[in-house]
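Only one chain is shown below, in structure tokens, and it's the form predicted alone.
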Amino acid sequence: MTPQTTKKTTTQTKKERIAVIGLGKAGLPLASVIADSGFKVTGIDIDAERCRRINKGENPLGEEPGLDELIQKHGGKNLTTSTNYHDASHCTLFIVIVPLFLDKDNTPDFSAISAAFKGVAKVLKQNDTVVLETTVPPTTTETLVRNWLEEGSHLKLGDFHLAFSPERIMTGFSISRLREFPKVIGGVDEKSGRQAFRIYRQFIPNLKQVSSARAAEFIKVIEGCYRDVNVALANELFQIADSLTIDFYEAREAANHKYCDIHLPSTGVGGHCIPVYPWFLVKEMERREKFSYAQLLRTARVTNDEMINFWAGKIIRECLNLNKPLSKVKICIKGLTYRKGVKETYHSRNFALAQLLAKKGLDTYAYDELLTPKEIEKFGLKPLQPSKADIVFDSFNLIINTQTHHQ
């Protein structure tokens, strides 16, 4: 097929009538934007009080800038939401955005996405488009997306159409990325790619058509796989370097030019996304015995778990150079969610650095502008200002409160 590119949203009429299931931090942004568009949204979500609210005009989502004003507006009226599959049964698009977790073998568990195909093949119809948007090994939605639809909806590939467009939004930027970063979309089959791209933009101004809907799925993943082995590279580079003595940053900065982009070290890769997408492409090759495939995605997975070992190992000399008893000393660890404003501890590597440090039977503190002192107790650690701490892990720096240290 042909791939398309457009970068203007057309003036068709928006007689599609569209649900969106899975209210979350992609879906509801997501929602929101289409409504504004111009069409009719049905959100689809299992969690009553969001639907309640969203209805309301009211943003579950605070943080997300730009979406209270798009609740506001749509909620309740271009934008309705339920947590009944019927009530979007006069839809004639359906994208589904639902969470994609590992379980503890870092294989993919489906339950959540498979629940949500089936809810949608008991109201499909013919010529119904389906579009999947959650990042997904791939040839996912070629075949168990494609199997989970046929068999509820006793409907084949052809009556209705089948396509994958990744999400590629961030959250904090969710709804400037929907209306100007680049997305793409591709068919199970040449006529899904075409009818899936027709509607779609409509309401996404930069999209692109590729050959298939596995493509789309790859060019996802390997985005992730990207960050996560130049994460991998900078860390391994900077324990290197702190072996040599050598002032990793500085050499970054003069080796940094047109040809070469290292990055900066950290205590590893957090997040629902980085972390998680690479295991995609390990496991089907491991399932394909083909495991020298995936060998450099393995390691940096490895690599940047790892790191907090690395880091627990820094802060432990740091305490042994203090007059302290070692079990003394307070350690607080600064910023436990995974990136800077988003309220979410998913695979936090610094809160897994803070969790292995008091295993090891040190006095671990937390603490985080986002996070309440009873909220970071809801997760097992001691809260504490940083100010009150003897050595602080802020940012991949270790500080030494001279102040307490004294005392």
Ligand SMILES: NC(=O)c1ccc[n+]([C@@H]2O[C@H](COP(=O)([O-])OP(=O)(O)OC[C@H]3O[C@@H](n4cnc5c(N)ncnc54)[C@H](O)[C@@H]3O)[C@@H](O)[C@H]2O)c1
Given for the second form:
Amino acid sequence: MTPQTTKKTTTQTKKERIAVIGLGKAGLPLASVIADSGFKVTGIDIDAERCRRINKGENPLGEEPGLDELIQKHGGKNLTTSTNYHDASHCTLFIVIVPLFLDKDNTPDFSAISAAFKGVAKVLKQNDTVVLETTVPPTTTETLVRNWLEEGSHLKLGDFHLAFSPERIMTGFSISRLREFPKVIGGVDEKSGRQAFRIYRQFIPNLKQVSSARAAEFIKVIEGCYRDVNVALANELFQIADSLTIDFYEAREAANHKYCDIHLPSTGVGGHCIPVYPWFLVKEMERREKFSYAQLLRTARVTNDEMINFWAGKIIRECLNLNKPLSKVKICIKGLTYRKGVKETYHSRNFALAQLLAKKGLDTYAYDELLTPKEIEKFGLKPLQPSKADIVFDSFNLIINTQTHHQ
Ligand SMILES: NC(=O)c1ccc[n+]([C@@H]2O[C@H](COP(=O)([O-])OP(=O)(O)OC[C@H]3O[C@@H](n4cnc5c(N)ncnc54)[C@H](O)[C@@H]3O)[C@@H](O)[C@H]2O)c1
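Output the form predicted together with the ligand next; the form predicted alone has already been displayed.
First the chain shown before, then all remaining chains and molecules of the complex.
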């Protein structure tokens, strides 16, 4: 199969009826962009209130540039939504984008994906195409997804087409990413790949077909692994520099050039994606008893997650320098959201740092310019303006400020 690329949205007849299963932060922008490309889209979600609001032309999610306008324009018209899979029975392309979480043991929990595909299987017909977009461990589409669809529909692969195309949006940039960022798609067999590519290129302008669904799954996962390992390297070098009393930032600036790109250190890696994806490969290699294959990925995960211990130690040492009993020092962790300008806190490591300090019995507070004091309280933390704290941990500059007027 020859991979192909296309730069322009085609103007072929938009006859396909498209279903998008899962109308969350990733699925709703996708459904809206497809509707805006001239297709009739049926969105399916288990959240009835979300469906109701979209049908009224309201954006049920937080701020996402461009999304309000698209939903106002297409909600209840080109984009109609329902909780009932039978309302999508006329569709010929089914796109699934529901979450995949990790359990306590960092093993993927497929329950939402399996429920979604069992719903699709009930309405699947001859010649339909199904595409999974949720990031999954490589081989998921050709094994689990194929089985769910075949068992639930009594059709066989070949009667329907099956492909994988990873969602590559970033909240805050979802619409522009869908319209500009390169996206890949790969089929579980040759015909599926060709068919899925043919439809997708009508609403994804920068689309590349790759040789298989398995390759497309791997592409998305390794992107996250690359980021996680590089952040872990920066964090490790930062701790070493700290121990040697070397200014890491000075060293980093002088060391970086075309072939060396040392990242910035941090309290770890937050979000739904990067802290999750390396585990897919670690767990799969463990399952195959190839324990040595994913050692670096596992170590990077642990290094990043344990950075909060390093910072807690540093903060406590600073507290001990103040002329106050340790339990009376007001510590403020500034910045709970993990990406600048985007109100998301999932797996926020600053949040974990605040929790760790509070657990140690320290008088810990939190501040984030994107969160109200009430929202901070909802997370179980105490809100405080940084100017009222004795010590402020500023997540962007990663410095500890001592507000001397409080001493
Ligand atoms: N949010 C991002 O920035 C981002 C970026 C890239 C990729 N992704 C991928 O997208 C996936 C989904 O992420 P999200 O941010 O949209 O999650 P989300 O929690 O914002 O939304 C998920 C939606 O799926 C719905 N849902 C759950 N089970 C369902 C079912 N059985 N049938 C129908 N609907 C169901 C939920 O009600 C919810 O509306 C992630 O697991 C990830 O692989 C997300």
